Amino acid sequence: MFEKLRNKIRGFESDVEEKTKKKASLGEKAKKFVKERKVILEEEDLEKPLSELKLGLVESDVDYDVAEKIIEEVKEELVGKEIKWRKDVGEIVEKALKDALLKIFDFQFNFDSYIQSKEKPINILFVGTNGVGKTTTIAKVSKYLMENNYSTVLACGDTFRAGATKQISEHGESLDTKVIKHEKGGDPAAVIYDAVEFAEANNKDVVLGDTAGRMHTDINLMDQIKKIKRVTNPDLVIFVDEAVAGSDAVERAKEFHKAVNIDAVVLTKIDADVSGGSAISITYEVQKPIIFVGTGQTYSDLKKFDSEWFVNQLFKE
């Protein structure tokens, strides 16, 4: 995924084994690199291919701010930093970019965990936009909790599109799972309302309530789903988007944040993912873990997502 930054990493070798040369010929202090056979890295030798490393970023849809933050990571790893004279270079600055990666994804929430451990019923409210997955990804974390040995209940609050209470039932028909729905026009706030009633009094464990998607711009609607948030009082709000959309996923993620407080976030159609830029930026930017991604359209098609093998899919060749 990351084949640019790859390429700059082994331009950024080739740079720093040039500049190490160079000191090999002056005076005393090169005498003492060549007699030890190391080198130390300093600030001035990583100013330019660090540079190229965050435009790399950046090529690979990773927000500037969060790239600059990834880079000073990186920096701050590799200053100071005594290699063997022909130790490869580019893999020590691939592993220190690695792990700048992966304390962006050092969270401690763990999605099971919290399912287990939680008083029952669960009430977990999805958000997001049009058209990025939301209802389908429901459908999935409700045939993941029912193969875990959980009850659902799938709640339709997108109230708006008669498509959607179509679509939503006929995922509870094949999951063989409660719908809770209204009217063409009704309250989502009372939908969702109405299935957590329903399952304390039915004892299901997790109410999954759907919501109209909405533009982070619209004001009304997002107005909207902050009532939704206030009357149906949910334990979890779970953000979705499309891994695919790159600075405009980051945006809608800090705009819903901002708006509800989003708890985690879902990212759908991560197997078509070139870049892997989406999800560091919008980790970085709500500071808040990502707890699946969508691979496909069947119900099966929901990983849990693991930070460590996301990296190394990056940097996959």
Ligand SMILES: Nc1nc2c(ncn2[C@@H]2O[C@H](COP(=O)(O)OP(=O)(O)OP(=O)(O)O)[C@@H](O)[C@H]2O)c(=O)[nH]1
Second form
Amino acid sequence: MFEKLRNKIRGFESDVEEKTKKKASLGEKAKKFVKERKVILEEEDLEKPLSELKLGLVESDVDYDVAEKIIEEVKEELVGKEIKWRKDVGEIVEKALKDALLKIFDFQFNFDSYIQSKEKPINILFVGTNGVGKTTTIAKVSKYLMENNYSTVLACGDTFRAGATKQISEHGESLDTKVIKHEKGGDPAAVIYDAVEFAEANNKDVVLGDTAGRMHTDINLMDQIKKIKRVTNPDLVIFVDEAVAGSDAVERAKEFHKAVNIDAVVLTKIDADVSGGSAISITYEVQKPIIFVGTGQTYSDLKKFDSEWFVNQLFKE
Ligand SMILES: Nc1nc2c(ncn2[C@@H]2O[C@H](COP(=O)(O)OP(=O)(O)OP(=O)(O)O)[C@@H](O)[C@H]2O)c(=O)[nH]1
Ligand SMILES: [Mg+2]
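Right, and the form predicted in complex with the ligand of this protein, after the form predicted on its own?
Below is the entire complex, every chain and molecule, led by the chain shown above.
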């Protein structure tokens, strides 16, 4: 799913090496007997390689502004750094970029610990644009929780789309878990509210609230999701988006975050052939962790997000 950043790095390695050699040979004249020379990386050495890297990030679907900020951090890390003569400059730059990317994904939040320690029932609301995989993700998360001995209730807060109730009811049947639903056109907040009451009365652990897909630009529907949040007071709001969203991802994430204050992200469809940059853009934008990724259409196609794995994939040859 990833564009290869490594090629970019290899491309400019030789430029910097040339420069280090030149410096070294000047140095040689001055200090004949020094065996291991050191060279300080300067801003001008890095200008070209870093702009290549920025392009690499943008080609991997990272939002342009986000890519610029990341590269700025890498530059700060590298300018003034002492490198050994002949040392692999490509490796140094690659490591600095990897570190900057890993820093973006560095959060304290752990979903499993949260579920374990939080008072039950836990009310989780899923939001996002149309067709990104919210309902499927709810079914997958339900399975994941049930496998870990938690009981779930699915709330059909999508009272808008024809077929939504049937879709989630089928999941409920397959997973053998309770689904709370109302008539089509009903109030989504009331469905989720009922689901929480059901969970309280029946000692269920986690309520997974589905909502209708909505465009982040639709003022009425964004007002509705704000109301759903206000009335149902969820413990966690999870923003679902698809890896294939590409450069749209940042705008969507920003608007949903503004409306309902996202706590965590699930990135679906990473099995599709995409470059992976949405993960970086969304996380950078909302500063919230990606907890799961969707890797296919079946219930078991849900994986914990592993930032090291993700960043390594970006650089894989
Ligand atoms: N390949 C792949 N397909 C997925 C993944 N997650 C969901 N899908 C598919 O995406 C399509 C839409 O999924 P839904 O769960 O209905 O999406 P939604 O966000 O609930 O859609 P709306 O309720 O209409 O907004 C379905 O065909 C799913 O099987 C994933 O991780 N990988
Ligand atoms: Mg849905």
